[in-house]
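Presented as structure tokens, the chain that follows is alone, the form predicted alone.
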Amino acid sequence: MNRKKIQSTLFEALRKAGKILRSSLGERRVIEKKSELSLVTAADKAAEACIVKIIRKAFPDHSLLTEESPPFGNSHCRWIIDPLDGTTNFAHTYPVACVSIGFEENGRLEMGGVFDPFRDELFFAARGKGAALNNRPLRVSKTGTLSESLLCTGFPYDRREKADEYLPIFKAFMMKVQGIRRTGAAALDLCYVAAGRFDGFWELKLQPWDKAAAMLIIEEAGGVLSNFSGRPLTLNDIQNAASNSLIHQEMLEVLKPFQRVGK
């Protein structure tokens, strides 16, 4: 694996796609509805096309898994791409959104980057090399108890049909923590756990492209990720929990009654 070339390709793709998002904010161009609450904007498509072009020029044989297109290739090296995480925010001109790209080799995440073009913040991690925000080392918070914690969450696109399943989890945490935020961009939420801005996170039904890059960033920043049962998180898990590690067991105790939710 040519780490230097992969990293430079990753950074180029993140920044050029981010430039598209930054220049497009305010257009309100929704071009497709995958469901009533799942939108696709022109910026999604343009950013994805930009990323794919950059990666395929540098690594034409690598596989691609992207949010807006069918999977490509069967290489042992795979790029996992979300060209615009936070589409609903973006479509309403609310500038909380990002580009997320993870790189996987032989089924293991090796590198990941998440770029917020509206704050010019680039979160990055390489396996075994630590995590960084704009080249500064990144570490999770030192908050030691759930009662002192600020958590973040999101709700799946089927929330109108399953509100009675999802809201009890929110209430259970609301009674235990200092505060809960709901920003609408899971990749950024996870990076904020890595940066110590949030102490923990939970959400159901994230897709691989929502979390691939940020999973590695959290791990390299000293955090922990699991499903609601406490098993190490995989890209295909429906239940997602992340924390600074210090409050993780307390989070799992809150989540224990909800281990069947979403399945």
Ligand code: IPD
Contents of the next structure:
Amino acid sequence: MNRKKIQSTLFEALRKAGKILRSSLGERRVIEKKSELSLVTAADKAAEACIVKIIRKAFPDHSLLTEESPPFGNSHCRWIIDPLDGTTNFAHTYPVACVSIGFEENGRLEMGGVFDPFRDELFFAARGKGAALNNRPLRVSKTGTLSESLLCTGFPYDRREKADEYLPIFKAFMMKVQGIRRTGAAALDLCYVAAGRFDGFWELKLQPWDKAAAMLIIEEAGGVLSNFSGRPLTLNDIQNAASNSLIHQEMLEVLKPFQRVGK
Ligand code: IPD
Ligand code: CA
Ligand code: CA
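After the form predicted alone, can we look at the form predicted together with D-MYO-inositol-1-phosphate?
Time for the whole complex; same chain goes first.
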């Protein structure tokens, strides 16, 4: 693996796609609906086309898993791409959104980057090399108890049908923590756990592109990720929990009654 070339390709793709997002916020161009609540804007498509072009030029035979197109290739090297995480925010001109790109070799995440073009914040990690925010080392928070914690969550796109399953989890945490935020961009939420801005996060039904890059960033920043039963998180898990590690056991206790939710 040519780490240097992978990293420079990753950075170029993140920054160029981020530029597209920054310059098109405010256009309010929803061009498609995947479902009643799941939107696609012109920016999702344009950012994805830009990223794919950059990666395919550098690594023509690598596989791609992108949100807006069918999977490509069968190489042991795979890029996992969310060109715009936070589309609903973006479509309403609420500037909380990012680009997320993970790189995997033989099924193991090796590099990941998440770029927030509205704050010019680039979160990055390479396996075994630590995590960074704009080149400064990142570390999870030191908050030791749930009662002192600020958590974050999100609700999947089937929330109208499944509200009665999702809201009890929210209530259970609400009774125990200092605060809960719902920002609308899961990749950024996870990076904020890595940065110590949130102490923990949970959400059901994330897709591989929502979390691939951020999973490695959290791990490399000293945090942990699991399903609601405590098993280490995989890209295909439906239940996602992440934390600074210190509050993980307490989070799992709150999640215990909900181990069947989403399945
Ligand atoms: C969504 C966002 C949101 C989360 C959803 C995701 P998208 O991604 O990350 O925060 O709650 O589950 O699907 O559609 O904006 O890329
Ligand atoms: Ca997403
Ligand atoms: Ca997206």
